[in-house]
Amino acid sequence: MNELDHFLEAADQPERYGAGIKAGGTPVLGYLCSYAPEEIIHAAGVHPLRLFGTLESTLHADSHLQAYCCSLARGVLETALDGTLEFLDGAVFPHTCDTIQRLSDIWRLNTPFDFFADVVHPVRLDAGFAREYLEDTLQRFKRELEAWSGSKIDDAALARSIETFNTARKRLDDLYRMRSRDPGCISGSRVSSIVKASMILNRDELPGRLSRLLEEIESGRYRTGATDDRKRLLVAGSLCDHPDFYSMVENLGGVVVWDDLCTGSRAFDGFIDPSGDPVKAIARRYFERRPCPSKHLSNTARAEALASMAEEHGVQGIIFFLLKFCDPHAFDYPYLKEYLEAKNIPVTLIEVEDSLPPEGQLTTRLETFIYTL
């Protein structure tokens, strides 16, 4: 089996992989957002596993969450209630929107898992007290994890975890930059699965696997053909768990060369300073990386970041991939659209739920957008 197969298998069957980790004797904590402090979880000897929900019926979850809650929240709750996630030891809930806040309460009251933690990040990143507040929040989470696991999380363990995650993030950044330079080196759907798998696989093994995978890609094993005539695109939004979307874009004459997704580049954006207090260093990364719409830095911070990414990677158009009922991104879009169009960067909006819109409808919209670039 080559390295790519390991990533594709984990991305396709995350629950099966998580159950295998638990069967091997390692506790597993689920999380829903890239604001979850994975380094602290890992330093406690616990495996952090990103939860992606289900594309199947959400019959159990629908008795707890309204239909206007996003499909991610309903899907994750469904997998907790129907036994799919029975291997979990618990979950960590960073509060990023009203739906996730309510989901954490429902989860705590209706699931049997041993461990539960809310990690409430500050919303105003420009507030004077925000950094101290986040440092206190992370310290409190560390103490809760220590009490549950029965083991001390010392600075040496945190330093090792920081090095592991920094290396993995650097490898993912290398992958993205390699594909920005040469989009034909590997397909967009496979890159999407690789990033997803990086939130599932054993983190101690991940840096080495990513290094070997980059060597495989550089060897030309996964080339997709010439891409010089394709329109270079950037996808922005919360998450995109639909590899077929990237294939559809490529079949229509486009190619996604970068993204701003919480299951994409935003998840590995920024590195942690290995010197000094490790908890403060972890908190610092959350302030210095690109914010998502659930955090406020300035009225134009996200739009400026998108424009900068578009310029750096020669992007000709931006596709906003909006998960239906995702309020932070829905409220964010009009301001981003106005700013980007003023910079002569074309944008379009694709709204999805747990599955992509009908193929004919989506093809027409994407084809029209790509044709106008």
The other form holds:
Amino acid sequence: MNELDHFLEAADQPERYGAGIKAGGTPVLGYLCSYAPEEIIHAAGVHPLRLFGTLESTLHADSHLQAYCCSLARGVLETALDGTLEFLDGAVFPHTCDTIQRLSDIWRLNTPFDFFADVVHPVRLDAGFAREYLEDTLQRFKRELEAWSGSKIDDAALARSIETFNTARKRLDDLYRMRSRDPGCISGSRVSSIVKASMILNRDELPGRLSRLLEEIESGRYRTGATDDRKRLLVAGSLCDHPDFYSMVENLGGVVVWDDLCTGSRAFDGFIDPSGDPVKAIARRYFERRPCPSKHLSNTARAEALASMAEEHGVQGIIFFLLKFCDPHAFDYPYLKEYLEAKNIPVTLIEVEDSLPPEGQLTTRLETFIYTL
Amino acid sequence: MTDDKKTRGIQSPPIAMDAKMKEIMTGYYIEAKTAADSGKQVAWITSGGPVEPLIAMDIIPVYPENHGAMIGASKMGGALCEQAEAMGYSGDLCSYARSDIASSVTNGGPIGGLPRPDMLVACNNICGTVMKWYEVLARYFDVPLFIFDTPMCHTDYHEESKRYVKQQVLEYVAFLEQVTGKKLDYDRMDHVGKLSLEGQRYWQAVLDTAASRPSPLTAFDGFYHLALIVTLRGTQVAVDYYRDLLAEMKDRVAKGIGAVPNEHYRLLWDNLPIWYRLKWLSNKFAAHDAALVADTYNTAWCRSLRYIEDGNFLDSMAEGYTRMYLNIGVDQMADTIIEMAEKYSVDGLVMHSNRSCKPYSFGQYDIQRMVRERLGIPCLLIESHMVDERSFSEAQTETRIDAFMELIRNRA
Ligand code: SF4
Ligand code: SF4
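Since we've got the form predicted on its own here, give me the form predicted together with its partner chain too.
Once more the chain from above appears, this time first in line as the rest of the complex follows.
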């Protein structure tokens, strides 16, 4: 089996993979967003599994969430209620948007899992004392995990986890850079599956797997035949769990060279300082990585970050891939569009309910956008 | 339905204080709109934000949410929301935010827009929307923004949250001192804190009178009289007003005057009002001899009473403002509703499933279930966007209200 196949398989069937880990004797905790302190979970000897939910029917979730709730929250709740996540030991809810905040309550009140924790991150990233608050919050989470698992999480275990995650994140960054330099080296849908899988696979094995995968890619065996005249694009939004979207872009003469997604570069952005107090260092990364729109660093931080990513990677256009009913992203969009267009970076918006918009409509939209670049 | 039933229920004696409210609010908006002439600064602040330090520093607080309510009540929300959509804001966003953003740019709405802010204060104890919304305003007006971050208390108010919020109280005062170039007078702050508490106590007492049968006021009356506890909390004007309103309510109780003349059924309302349909809804229920005697929105401004200490306002407001109704878990919200349902002896629960407000609305299905299980009373769900009248379906709502009332009648 190629290394790539491990990634594709995990991305395709995260729950099956998670159940396998559990069957092997490791407890599994689910989480929904990149603000979950995976390092602490991992150091407790627990497997952190990112939850992606389902895009199929959501019968069970529909009796807890109104129709105007985003498909991510709805889909994840569905898998918790319909038995798909039966193997799970519990879940961790970092505070982000209003929807997740209420999903956390609904989850706590309606699911049968053993462990549950809210990690109420600060919303402000612009105040020094918010860092102390986050450190204290992570310490609380650590204590809760310890009480549940019955064993202490010592600094040495945390240091090992930090090292593991730093290495894996670095390799993902390498992968992204490789693709940015040579966009034909592997298809966009495969890259998206690889990052997704990195939130599913056994983390101890992840750095090694990523190294081997990078070698496979370098060997040229996943080349797409794409030429250099493709339009270089960046995708921005919360998450994009639609591999077809990348193929569509490629068929229309474009190629995604970077992203600002919660299931993309925002998940591996930022490095944890391995020296000093580990929890402090973990907290610090959240202040240094690129923020999600549910956090406040400054009024213009996200626009500046997008513009600088676009510049660094020679991006010719940005596609905002937004989930319908996602408030934080929807609030930012008009300003980001204005800011980026003023810098001569064209922008387009694709709003996704659960499935992608009808193919004809989507193709026309993307085609027109790519053509005008 | 007989003719008699159609007409009755909509003619109880008006509340005398209505006129006074109008007068005070007019004066308040005139003062705010002419702030520049009188050399005063204006702060836009969220409805659940810590306003008392502003009052103590002579800054005029202006509430886009109160403005939103006026926009909704004058049925101008649809057009403004549409303008916001044309600016790129999704039609699924909070309609207060959409109408306010549009009116900031166009000076639209019933009073020709709000006075330009000198500063912005957003407290996320009600939602994350306000932070995103105020970021938009801060860029547009290019004025300083203070974000008061009150960590969500899903189950508890933790020590670390307490420290974090208290640090922000100090930082907030420093922010205001910097923007105004003045020092906060702590004696004055104490006084304002006292007035704030006094006003809240009177307002709660006013709402408490609804426990009498018949109830002298409905939640719909409350939505109108609420304006001062939002906008003028911490002033003598609000204290006097609610003291007088309380006297009037007590008098109505003594004389047996009900807000709904043939009050037969008593209901509890959840979520924000549907501002453009207040009268319609109120008449609709009254025609069924039903009075909405209590609600979760009007009381939200008194919730901090249990945490704020007399004589120690600035320090204890950290907890008061953090443990707001929307900043707690769904189960605690359900407990609150059940407590109120018992206190006001209600026969049913009417929930506004408000597309504008996810933190208020998600979880309603669960609350509904808990209420049914624990109290066995019927629940009704009405969906809308609170100030975007385009989202409201009259025919559907009417049918559902009729069916709901039928259910209640059959139980009685
Ligand atoms: S950030 Fe957006 S996509 Fe993510 S859970 Fe919240 S509303 Fe849904
Ligand atoms: S209506 Fe809800 S979402 Fe809108 S500002 Fe108020 S609390 Fe926030």
